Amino acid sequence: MEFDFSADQKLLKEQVQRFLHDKSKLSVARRVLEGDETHAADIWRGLADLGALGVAVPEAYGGMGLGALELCVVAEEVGRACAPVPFQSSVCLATDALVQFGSEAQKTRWLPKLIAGETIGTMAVSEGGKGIAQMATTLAGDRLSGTKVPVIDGEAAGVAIVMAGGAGGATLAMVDLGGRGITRKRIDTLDPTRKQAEITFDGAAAEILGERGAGVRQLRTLHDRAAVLGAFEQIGGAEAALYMARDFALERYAFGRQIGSYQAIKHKLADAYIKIELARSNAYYGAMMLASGGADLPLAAAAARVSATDAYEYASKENIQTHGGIGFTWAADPHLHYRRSRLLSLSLGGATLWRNRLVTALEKRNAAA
């Protein structure tokens, strides 16, 4: 049994890594952080030209027709570069939602635009901390009303998958954000390299995605899938933060010695490495379940999500600490990874939610044993 990526998958990883290393340095993330851009459009076009946005989309719709494993290796490199692009929102959520649940007409209309980078997708679920049972957004016929906040990449998106209530229960609805009855407002968040918005729908035209009333089940499926992909993105970011700290520790001298020679530094960086490798192991298992459609996907996704979130948060924090006083300044780069680690830790639901899911999945498996 093979427990590693194939030669072709590694080649794809290397191509994406080379492009992002050359074109999406941290100076690009800082440009978006400090500027008015919603995302780095030049990097997004480059990823589209590489075919990275359509890796897991069937060839019939213009994609590469590969699979989840190939998308995992792309996600890791996006995370490593801390690329200011809507990869998770558009590729891992909106595009995947269409592939999994879209009608033939919806796929034909939207998938070619999404994978070409002409349109950005997002998913709008949150209403400021309310649970699905308390949602105020409703779908009446083909008209959507309500407010979603925060919506990651909501300002840049051209299409949104929206969770709405109404007759028949919670339903996923697809909305063209260029239509009437839609207003958007940028909101302040911790990570402006992935800008977020408040989107208000006032009788906006919408289409049901999949089956009416099946929204909760569909969302759980999409979140489990996105959690595995997100874990790879978090691992890439965590490894980049660790290497940034390592390089600084080898360059910085104190009392005539490299600070990396002191145990206080070495042990923390070693702890970060261990957390990353544990997360990678869980992510590989999640990737296997995702690619094979295994019944253990909910368990694997939760384990990958919990461990990758812990690894990225720890590595990004220790990166700041290793840099010392300069690490806390705006001019230094460590905070870019810390911001991204916090964003990714919340984008699919917080750590507590996923820990609870992990415990529930383990209890269910043990009860069946």
Second form
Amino acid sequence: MEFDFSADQKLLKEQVQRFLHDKSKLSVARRVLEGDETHAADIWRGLADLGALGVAVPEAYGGMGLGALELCVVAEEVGRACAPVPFQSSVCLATDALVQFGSEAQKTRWLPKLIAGETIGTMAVSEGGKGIAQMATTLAGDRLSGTKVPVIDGEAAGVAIVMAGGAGGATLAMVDLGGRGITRKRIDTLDPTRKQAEITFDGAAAEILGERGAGVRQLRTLHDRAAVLGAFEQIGGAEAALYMARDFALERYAFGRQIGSYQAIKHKLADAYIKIELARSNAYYGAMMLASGGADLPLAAAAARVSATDAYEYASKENIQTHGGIGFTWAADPHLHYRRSRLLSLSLGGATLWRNRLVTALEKRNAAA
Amino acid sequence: MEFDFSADQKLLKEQVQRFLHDKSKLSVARRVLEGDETHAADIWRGLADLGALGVAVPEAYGGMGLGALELCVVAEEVGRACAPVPFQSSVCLATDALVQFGSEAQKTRWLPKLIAGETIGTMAVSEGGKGIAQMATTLAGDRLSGTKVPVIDGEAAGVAIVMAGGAGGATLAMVDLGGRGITRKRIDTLDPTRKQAEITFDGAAAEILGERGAGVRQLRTLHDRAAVLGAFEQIGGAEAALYMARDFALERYAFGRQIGSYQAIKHKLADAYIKIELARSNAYYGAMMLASGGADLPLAAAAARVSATDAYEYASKENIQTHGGIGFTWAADPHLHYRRSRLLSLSLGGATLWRNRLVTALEKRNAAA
Amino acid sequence: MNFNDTADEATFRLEARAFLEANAKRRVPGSAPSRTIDRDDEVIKSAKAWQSKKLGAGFAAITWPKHVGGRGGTPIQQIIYAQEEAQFVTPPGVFDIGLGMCIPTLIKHGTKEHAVRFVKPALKGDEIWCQLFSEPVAGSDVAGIRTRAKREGDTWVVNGQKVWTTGAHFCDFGLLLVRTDPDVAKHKGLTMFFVDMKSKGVETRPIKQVSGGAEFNEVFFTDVVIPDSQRLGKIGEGWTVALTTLMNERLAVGIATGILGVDDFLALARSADLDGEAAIKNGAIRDRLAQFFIEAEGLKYTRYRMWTALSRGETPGPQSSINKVVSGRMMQDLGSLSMEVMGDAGMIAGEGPGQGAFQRQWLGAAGFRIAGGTDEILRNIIAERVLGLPPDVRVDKDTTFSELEAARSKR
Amino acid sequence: MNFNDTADEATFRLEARAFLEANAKRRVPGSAPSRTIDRDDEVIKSAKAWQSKKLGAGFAAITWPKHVGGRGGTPIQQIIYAQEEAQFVTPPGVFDIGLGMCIPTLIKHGTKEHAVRFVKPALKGDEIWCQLFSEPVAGSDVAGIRTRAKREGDTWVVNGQKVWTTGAHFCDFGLLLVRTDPDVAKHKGLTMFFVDMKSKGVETRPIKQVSGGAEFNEVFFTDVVIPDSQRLGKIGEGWTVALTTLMNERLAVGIATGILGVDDFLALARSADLDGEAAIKNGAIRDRLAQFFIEAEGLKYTRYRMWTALSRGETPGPQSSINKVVSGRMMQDLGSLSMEVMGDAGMIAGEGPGQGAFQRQWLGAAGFRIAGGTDEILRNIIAERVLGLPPDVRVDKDTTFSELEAARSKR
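What would the structure be for the form predicted in complex with the partner chain, given that what you showed me was the form predicted alone?
Below is the entire complex, every chain and molecule, led by the chain shown above.
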């Protein structure tokens, strides 16, 4: 039984944790929240320098050539710091999409830049909440047209993986966002520490990623993979929110004693702890399936995501509640996690959708058994 | 605004409450639970003497000629006492079915006996959990064949309203259980204070209640009506469980103080109170729709039932929890409400089913608006 | 059982409606009333004009006795007026705290001269009042305040900081709770004053909330001089006076308006796609919607039960205490699920489906669960006052305030 | 990351499996093991025989040092053995409490003579031990016990009542916590003894539970004489001794077996009809099922994390504290929903779908949430020991037991 990260993986985790703890304090997230920056470029550069953006990418393309487990520990620390960087979009979606489905030429062109943090990647699927069946964006030949909104980190990104329809069915297309026929508009969202955009493609140059008509299947694979990484990001955030609440409950007095001595607070925080531990255990299994390419990945990914979504949402909202009035002020930090938890809950599809997906995978597994 | 019971209705309520408080203590429920009786015949007779079994039945048939509101207050008190009598089966289902759908001859024959408590009525729909589409019981001419299980109060009953298929579709049939071709077998259930039976009909004499082929529609109407009455029974039970827990929390000491001074207990019981108040308010609207024949009945009934089911389940299970070890012993009373809450939750269909029904009714109302 | 007005109530309702028809515009159905108290001078001006009109027509203080300028009406009339007014576009309620809490306290604990001088201008809308109780270190535990007042002859000198003061930036007077003696138990060393908000040394700063609004303020007191004649009640009895105010606060909890509810969610769930079909077809969504429905309707009919008691001249039961704790959590859950139903577009705060209203509600709910009594304090109140359970163990009863402060800073 | 045994673990697993194959029958897959401790003499006899075999093969006390008769093995070996044994039909664990809690306490706090006399027969299964701590008035608050022991020369005379004693009816000895001095603070007046369960004045009565089982007992002590030589630890230091036992209880929380889980629920939901279609097609049911899944799997993998730590020779973290609080609530919810899915037939306890197993689990869950630490106590423990939050305010620390009792009866 070796159901834990290895000593080397833990070392990497500590290294990333130390860097983010020193450099990406919540004041940095606040800077991005309140300011004009699309993301904290300094933190992004620092992560790139650590190699954290390419831990799971083969060395041939400039990566560290490690595996998914190493990426999981990085994700957890990014989540803990509530780091205002395009981690999920660029690393867990765009970079992974290239690794999974890219041609040799595509990999050679983009991966080194993504890993170095020179180019940010993103994924553009949504069209204002409509389902893929109602999608209006089309890929005709090598020209892409349509509007995607919201695109997380869409303003900062230099390259996008875009879901498009057209002859042959839903297809993933790669688009150099520096090319012509592309307009972007910033949009207001609940978590402006990772700013989002509306991107309109008007005959923009694009090439197929993977296989024409395989878009839905490819997206499902990428989402399963990103769900595991996202779960670690959520768990990191949830722990940060829990311990922020814990520290406040030790400091704050009401009626002559620490509020952390009241059972209403104690049991609330114990419940957060329980949810986080369940999420962590589910996420570990997800990581194992991700790393080993196990057939159980769809089920394990759904369990990790559902569990971690629950944990982060609960921990972040009850962190505000534990803080009382101060927790609801703009100047205090709890709302940073409240917002981020929402972003991570919605970005790959909400919990209801994933719970349903979990049961579908479970039915499939039990039918096979 | 007169959104409350009238002074007269409250007087009736107090009268029934006093009778049950004096005569139907939980020791009586326990007697039936542990013994062979199908129900407490003495309590049933007492309720009949008070006129409580026929409050909503026209005087022409021996009833008190009052309305549904008066029946609601009786139901609440029966629930509060956890009375081991066939109240729901006989009064809220069988008697009401006759009032709603019976022919003059049927009413004249059965209602006076039901009201006097001489005959107990019940409703037999279930066939081991299968849906009505899979029903095997058939009515051919005036002969009924098939097996119904479980039938609540099926052993004590003298007359049953039975759902049957056959030419013309699902139909409600009235069967004199004293007739030939009928065998009954007691079955073990979670709440033996209202014992249940399997009843097999083998060409038993039966007559149609209402209209051939209208069984499903009639059943829906009866269930909507019984759901409101059941909600009051649940609310009465929930309050009894809550105050049993409250009293214990005041008496019991741990670590030198009353357990009711710990927030874990205080907030648990506050939550029970909240659920009960919500249920009561929803049930009042249900009662108003029931009494006035309002078009909102399906929606109001579903809201009352869902809310009251939630309240009684929570209050009864957390009553055990509040009692700690003693609460889980056979000799202590909390399990009486735990069992009864389950019976009332399941007897007209579970909460998931009713929540779905609620939304269907809401959609219909909003579409009409 | 019915929802009908009595004959008297119907007459009053017609009168109220006639006044409103004549003086205000009917709200377009479906548009949410704005309850935010703006920092805009124009809004204050229009609010004052509206208040003056209401006073003229006898709707400014419906339940107050006539001798203090009220109508001498009933609580149910107050509610009927509020129901009717909710159908019209009217300025935000900048007088609610003053007339609902401060002036009743002044009438009860102040002198005759106080009443003569202050009640009329407040009723007319000429002077607006705020309440200065909470402090950064004293939220749920109001009696833990630190703001000090030291006597100097016939005046008091106040230093300290208040927080969560609604409307402090446009108010004329404030009800001010201060500590006058730290060397007795904490409830015993308090005294109540009122203060002219334009006094030298009073500084007001807006507090920006997570939801973006800023109707609350911090108020700083630096050597503010207050004449002893502005004291309400005896020295050291400020807690008793404060309780009058706080009791009135609890009565003032009115009809929650402008909140997105079940029908809004249902409309959204019908139009939104979830996993390839309309969200409303998903059993999980239906299940949650049913839960929202029983909570929203349960609260509505709980209010009706309370109004029935008022209509009969009875005192309502404790049911209304459940309102805030249920609606706060429901606002948060409903906001959260609505975003899920919107899919990726759920993150969009500004535009997108519903113009960000669900998103704003979700942000606001986090504050609603705290302001005016946290979920936890409210459950305690229900447990203690309704169910008769014992209070929490209090370790601060037999200790002086100074000792408590010393113990706290030692840790 | 993997689930593989190390080479040593694999060797041990093979050894354990070989022993079991040779001495027991493999369980038919899907049949739940019976964990109820029967009142039947035959069962006790077979349990003793099995224990003796295990001792012979070195599996009776895997983690105990060799000098007290153990194997000197590791905790992970203990777990591996338990995993393997769970695949076989074996008698119920009537020695768990004795070997898991009582004998370790005896070894630590007793004399050498005690160890020589009692360890071997307990290990061999010849003598069975029980634990006599809880009392009717002292559940979560174990130190609040009232059973008195008065010294008379070289003996003590015990009067009082114990409760929730597992297996008292077939046990030979019991670990007995009593109050020897009521006039000091309640934790300080306790002393630990062991008692021969066949002593004059010891009477055992079964407690019938809501679920129908009766593996617990009340034990009454009437003038029971215990020699002072049966005292464990010093007079007045019983609480320290009891803590050793209770710590071992917490370690003993093993693998929950025989509990209906997610797969059982899924199978049910596939076959049952809900509103005209298979229940599993209902989104609300799927939603709930997913919740059960993340809880059940989360607990399973939490155990794996703990075993990993053990396998590495590390001390597991506090994660395992969540096991009971999560699984208790889940058993109750899963039982409840399963009955809903069965429709009207859900009420049937004896036969019907699943032969009443879900129904029994729902009844049992209400007790599971209480026994061995209530949900509330466990949350307190997590908050205090894991998160470092302060303990509840204790009003019973600086008061003698007698005064506490007097205060209680005065109310």
